[in-house]
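Single chain ahead, written as structure tokens, the form predicted alone.
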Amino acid sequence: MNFPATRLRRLRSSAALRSLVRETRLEPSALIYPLFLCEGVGVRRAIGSMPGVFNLSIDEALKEVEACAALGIGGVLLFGVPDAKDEEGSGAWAEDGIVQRGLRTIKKSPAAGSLVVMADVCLCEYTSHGHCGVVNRVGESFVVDNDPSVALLAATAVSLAQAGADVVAPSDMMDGRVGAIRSALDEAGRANTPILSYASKFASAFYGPFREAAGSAPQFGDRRTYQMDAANLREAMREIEQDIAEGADMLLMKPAMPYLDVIREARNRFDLPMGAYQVSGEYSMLHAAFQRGWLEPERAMLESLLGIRRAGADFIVTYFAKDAAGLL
């Protein structure tokens, strides 16, 4: 029918009114915290490009495990910041190494009963170069050399799975990483630990912040020819369909606010369970704002949040996960 007879602000008039028709609801339940693991004890160190956000030792970061649980927040997502680096980053599988001994702390904790603790996979916080795999140089070219990068990267998950982690985070965008972390975890006796593959990752200037947050930024080149074309969407459903075939149990789409058009035709096409990670870009250039006065800041943070769940997002990994969470 027409105007008059159907007025749709009529179901505008209230705020009861307006949440009990709401499609779209974000809840605590469905957002995940990312927290940087550094050397240390009492260390809370400030991240110049993303206010609010720390890097930490794994008492402090124990302390942020316990309010994301006490918010109801769905889960957290370790990213190591180690002292010493090498060329094949032997840190990131090193029993002793910081992820690991942050796992195996916070796993003791009663508050992560009601976490899922992820653990991201990549070399390039822990490489001397900053890739995210290994790298062979010739003359004043490099190459990123996928299948020996797979195996260390095999390696690191099954090694974050022995520390405790629930689930294992590929970000790496290595062909075939996801069959042979698979494959290595049960070997393992790990046939039960789920991958979170960061199934379609741009190469995207809005990774600027994490890079100083977890000083992976490489020391030449850059990462495009391993991260994907921010112009190929079609491409990126090929990545999705080749991590579904190899093992993935969830997805992860990066970044989110850029690529809301790619959340979506995944949704439409593929059933598992999707995540989208709003990164530090998008963070950070929120918070500039704010800092200006140019957004009021709690509605432009649950607006962003709003928007990648639309998009089809079941749960999204934002630095906004605490505050978001407080009001929510």
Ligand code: PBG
Second form
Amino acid sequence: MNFPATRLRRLRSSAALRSLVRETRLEPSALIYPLFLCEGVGVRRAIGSMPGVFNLSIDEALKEVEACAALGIGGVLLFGVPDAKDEEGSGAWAEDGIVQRGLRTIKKSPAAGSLVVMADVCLCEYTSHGHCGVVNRVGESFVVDNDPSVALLAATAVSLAQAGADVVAPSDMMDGRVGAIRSALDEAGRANTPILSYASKFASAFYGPFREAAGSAPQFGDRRTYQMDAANLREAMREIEQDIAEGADMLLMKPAMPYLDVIREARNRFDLPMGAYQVSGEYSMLHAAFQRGWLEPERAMLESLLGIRRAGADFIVTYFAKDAAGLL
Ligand code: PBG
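To test you: the structure above is the form predicted alone. What is the structure of the form predicted together with this ligand?
Entire complex below, previous chain first.
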């Protein structure tokens, strides 16, 4: 390249030219909107740390599903906020569990026809201790017991698929859960239900606001014995390889903004469809700056999403889905 023959600014001179040569695009169909389902009727309970995000009763969630469909959004991801919790998290696989009932209602709606209705598979919203699996207490300390947890997660995935989930998305980070979920789905006659695996999920401070939204903060200890250490990119690649070998259909990378290098590396190495989760803390942090007038909301929001797409994500789970789709 040789200046003045080459002037890179030439192709930036008008909006039309910039649009023509744009390498990465955002579109509503590549956005997934998370919904937090709670008991009751007519409930829209605001989450203090996440402006614009609510715990929704099923009837209210249905309105959101319709709004998402009208905006051309790609899908929704359902989480449960149950009234009752227990040691094992039995609400996760209950036939009349909050997400199971939500799925049955939502899937009946014509609006759901244009959306991929995904269900998160984890126990942490349903366990009294808030961990993602079964806890064994050993004296003062405790372990989250892998193999018994995997059996419960597999039962949860089957229950959600039977209630109508188009895709099940395990976010627990137990070893071997994708394989167990695949076998359990196949045995239950759900061979065609895809698994979106949170294959690369780090133990992150950026999940803080979600734990307020889902009421899932661990009552003791933390998640570092099952979620990955923030420092490890190579280990993330091993997690992904393992989940692919066990039958994952799609990958979900999480969080997004502090881990864009991990997303890019996964994109270079693997050919599966891959999403990234712009998690609660990323959303809250941007909103905090919007509230202070420190960042331009629309531009900062779209730039944060574009960066995730440019890093290699095909789709993005984001609390901004509706706001962004409205602008695109
Ligand atoms: C459940 C789960 C979490 C998130 C998605 N699924 C919380 C966690 O692992 O503590 C976080 C999503 C977000 O922060 O927006 N295991």
